[in-house]
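Below, in C-alpha cells: the form predicted on its own, a single chain.
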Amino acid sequence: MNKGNVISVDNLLGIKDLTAADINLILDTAVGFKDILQRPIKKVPTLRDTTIVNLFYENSTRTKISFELAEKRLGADIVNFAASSSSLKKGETLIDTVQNILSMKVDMVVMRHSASGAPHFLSNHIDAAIVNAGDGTNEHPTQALLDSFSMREAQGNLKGKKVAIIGDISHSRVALSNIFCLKKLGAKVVVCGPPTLIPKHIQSLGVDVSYNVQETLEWCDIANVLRIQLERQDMPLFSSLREYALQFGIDKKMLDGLKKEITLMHPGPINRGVELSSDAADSAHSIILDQVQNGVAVRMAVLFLLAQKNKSLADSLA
C-alpha cells in the first residue's frame, strides 16, 4: 500500500485536473487494495471514521455498487441518496439537498448527475470531499482509472502503447476521461467511429482519428469499445443498430485474424450484437470482467488517497 505520497487534488472531479503523478500514484495504491480484496477477509478499517454519500441523480448499476463495496471495503458509514424519492420532486435545489445532508456531519460525496459540470458546481458551495461518478457528457474520472488499471495489468506500462477508442465518442465522458488519462500517462490514442458521431476538433486533444474499424484494430495493441448512447442523441445520427454494426461491429473473427494479440475493453453495458459480438465480448482477448473487479480497488484508492489528503488519515491503514 503507498502511504508516502499524498494526492494533489482534494477532489476527484476530472482526470484533467489530475498530474501524471497523482494517475500513478492512485494506480500504484490500487494494486495493494486488489491484493486485500484476494483475501478471504475483505475488509480494512481505513475510513472506519468516515462518512460518504452516494449521490445518484441518474440510473446506474455498475458504478454504483462498485463505489458502494469499496466504501464498505474501507469501513466507512454509508448513506444511499435516491434522487426519486427525494425532496427533489418537492422542488428542492442540489445545494439545499446536499447542504441538508451535510448536516448530518459527511465527509465525502459520491455524485452522479446528468448535468456537466454539477460535481464542479456543488465543490464550490460545500466543505466535503466530492467524487465524480459521471457527469453528463463531460467526464467519468474513476472508470478510465480503472481502464488504464486494467490495460497496464494486461500490457504492462503504457507509454507508447497503441489505444483505440472505438464508438460513440461524442456522447461518451468515458471516452473523454479515458484520452485525458491515456495522453498524460504518454500512450499513442485513436478514436474510431462514424463521423456523426466523432466531435470535431477532437484532435485538439492529441488523438488521431479513424472512420475504419478494421485499420484501427490492426494498428492498436488495446481496443476500449463503447456502446452507441441512444439515450443521449437529439437526432438519428446513422440510419440503424444494424448498419452500425455492419460497419463497426467488432466478433471474434475479426479478433483471431489479426496479426498479432490485443486487449480487448468495454466499460459496459455492453450491446451484444451491436458493438461487440458475444463471442468477441466472452473471447480470451476481452478483459471486460477484470475491469469490472479492478473498478472496485481503484475506487478504494481514490477514496483512501483523498480521505488521506483531507483528513490526514496517512497511517490509519491496520
The other form holds:
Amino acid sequence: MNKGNVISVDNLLGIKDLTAADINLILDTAVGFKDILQRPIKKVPTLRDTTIVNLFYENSTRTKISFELAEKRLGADIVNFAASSSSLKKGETLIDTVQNILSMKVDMVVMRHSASGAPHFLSNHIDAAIVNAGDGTNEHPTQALLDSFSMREAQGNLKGKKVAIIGDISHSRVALSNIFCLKKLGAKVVVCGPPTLIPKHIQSLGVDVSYNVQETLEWCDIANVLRIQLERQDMPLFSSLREYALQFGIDKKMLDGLKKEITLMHPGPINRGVELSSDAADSAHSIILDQVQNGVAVRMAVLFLLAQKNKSLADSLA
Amino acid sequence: MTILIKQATLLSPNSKHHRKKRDLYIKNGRIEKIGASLRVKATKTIEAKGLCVSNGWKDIFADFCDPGFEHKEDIQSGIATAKAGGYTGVCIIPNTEPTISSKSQVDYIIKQCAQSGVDLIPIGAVSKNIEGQQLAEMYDMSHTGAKVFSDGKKSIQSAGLLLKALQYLKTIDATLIQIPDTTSISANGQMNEGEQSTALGMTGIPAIAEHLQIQRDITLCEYAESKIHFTGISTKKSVEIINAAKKRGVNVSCSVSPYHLIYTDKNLASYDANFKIFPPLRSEQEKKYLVKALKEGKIDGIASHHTPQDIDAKKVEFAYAKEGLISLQYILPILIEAGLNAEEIAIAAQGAYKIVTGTSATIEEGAKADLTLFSLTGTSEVSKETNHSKSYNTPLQGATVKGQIIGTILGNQNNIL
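Having seen the form predicted on its own, could you now give me the structure of the form predicted together with its partner chain?
Starting with the chain above, the whole complex follows.
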C-alpha cells in the first residue's frame, strides 16, 4: 500500500504492479523535478551516494540518454553496459553478468531486454532495485508514465479522457504499459490498427478495438501513435509500409478536419510518412518534444522514489 | 523369493478381483494365489494403511535423454525415477542424440533395462533423424522391440509424410503418437494465447494450432485406416473432436500430461520457467474439463511428458528457457491433487499404454506379477534428496505432497520402498 509519499513497490517492473496512488505519486513528484530542469543549475544531490548501472541488452538511444540524464541530474554515479560490448556475446548468463556488476556494489539496475519478463526474473535473484526500461513485448513503464504525465499537462486530469493508441499493439510494450496506466487513472482507451497487429484478447484489459483510424481520431481527446516495429515482425503482418500509411497513417489534413482539437503523441522514433506525416508530427497538435523533455523528469521521480523506498527499508532494518 | 501382500484393494478392471480387498501371494515372479485371507509364509510381507494394488503403471511418453544429454537424465536414473513413481513400464521418446531411428538405438535402450524392474519400450522415430523428411526404418525397429512410433516432441508437419507413415505402420499394426501442433501458427509462441498472455506481453499459442492438426491427422488416419494417438492434448475442443471421430469408428485415442490437470496459464504470472511446457498450460476452465474428461474416460490416460532439464536450461529469461518438466516420480500426488480417486488413478496411469500397445497386465492367479502398490494416505516432501531424476525442474520443489508409492513388482524384480 502507498503510505503518503512512499511508493508501494521495491522495483519498477511494470505498471501492472503499481496502484493508482503510486502512479499519481510518481507524476506529482515529477512536477517538482521538471521545475528543477528549468533552472540554470539543473542538478540536485539527491542520489549522491547511489550507484546505478544502465544495463541495455537491446539497442536504445532516447531511453538510454533520458535515463542517463535523469541519473546525472540526481547526482548518482553511473555505469553503462551495452550488449554489443559485453560478455553476453561470450555466453555469460544474465544472472552472472548482473551479479558480477553487483559485486562491485551497485544499488540500482536500469535494464532493457528483448525478452518479456527478464527484469522480473532478475528481481527474483538479486537484491538491487530494478527499473524496467523495456522488456520484450511486455512493458515499458517509464514511457507510459511520461506519456500520462504529458497527457495530464496537456489536458488535465485523465479521468474520463478518451485516449486512442494507434499502430502496432501486438509488438508494443509502450501500448501495454499505456493501457495499464491509463485504465488505472480512469481514462477510456481504444486501440486501433490492422487486426494482425492487435492481440486477439486485448479487450480483456478493458479497452475497445477499432480498425478505422478516422473514426478513432473523431472519438478521442488524445491520440498516442506508435511506431510500426518492422524489426519485430518475422511473419508478414501487413503487405507494405505504403499500404499501412494509406490505411492507418495520420496527416495534418485529417487532424485539421476534426471537430475538436486533439493532442497528438508519439513515443519516437517516428517513421515519418508511415504512421505520421511530417506535417502532422510537427503541427501544433503535437506534444512529441514535450514527451521527450518530460521523460527525464519522470525518470528522476522513479529513481528518487525507489531509492527513497529502499533507503527507508534499509533504515528500518538497521 | 516369495511375497505376501496383505489386505490390499485390488484395482484391475480386467480381473474378477477388481475393487476387492484381497491377500496376494507372489512366488517366482508370478501371482500364485489370491484370497480373502491367505495363510502362507513368505520371504517378504507387505502391509500398509490404505494399500491399493493395481496393474503395473505404464507411461507412453518420457524423455530419458540418453544418449546425448546424459547430464539431464540417463537410462539408469530414468529407471530409478520410474520405480519411485510406481511405474513398471516406460515408453521412451526418440528425441535423443542420435535419435532412436535405427534398430541399434532401439537395442541400446532395451539391453540396459534388463532385470531392472522396469520395462523400457523405445519409441521409434517416424522420420529419419526426426527431420520430418524421409520415413525411418520402422519395420526394422519393430523387430528389435519398438512397439510404437513417433517423432516425439517434434510434431510431424508434412501431411504427405504422416499419411505415408500411417499407411506404412499398418503392416506391423503399430500406433503412431503425435503431439498436435500446427507450427506455422504456434511459431514464436511461449504460452497459451489468452487474457494472461495479453497481460504478460508474451506471444501466445492459440488453441487452434492444436485443433487444426488433430482434425487434419484424423482425416489422414481415417483415409489410411490406421491408428493414431494424440498426446499432450490441452483443450475441451480437442477431446470433443477426438471423441466424435472415435464414435464414427476412427482408431484414435488421446492422453493428457499431468501438469495440465493442476496448473493453468495463471501460474506463469511471475515468468517462472518451471511452468514453461509444451503444449502450454491453458485456462482454468480447460484444466477443469480435462480432469472431468479423464475421469469419464473421454481421455484414455496420462502420459508423463517427463522432460528433464538441467538448471542452466531453466534459470534464464523465460524466453530462453527450455520447455518441459520432470513428472514421472510425481504422477500419484499430481493425480490426487487433481481430484482423482484410487481407481481413477490406477486406470489413468496405464490407460494410454493399454490403448497404444494393445497390451495390459492383469491381477489373476497364474499371471506374471506386474504390480504397482500405492496408498492415497500419508504425505512426502519433494526435495533434491528424494528426487531420483538427475534434473529437478518441477514446480513441486519443496512441496509436501499427498500419497505414497509403496513399491512395484515386475516379475522377479521387486522394488518395495
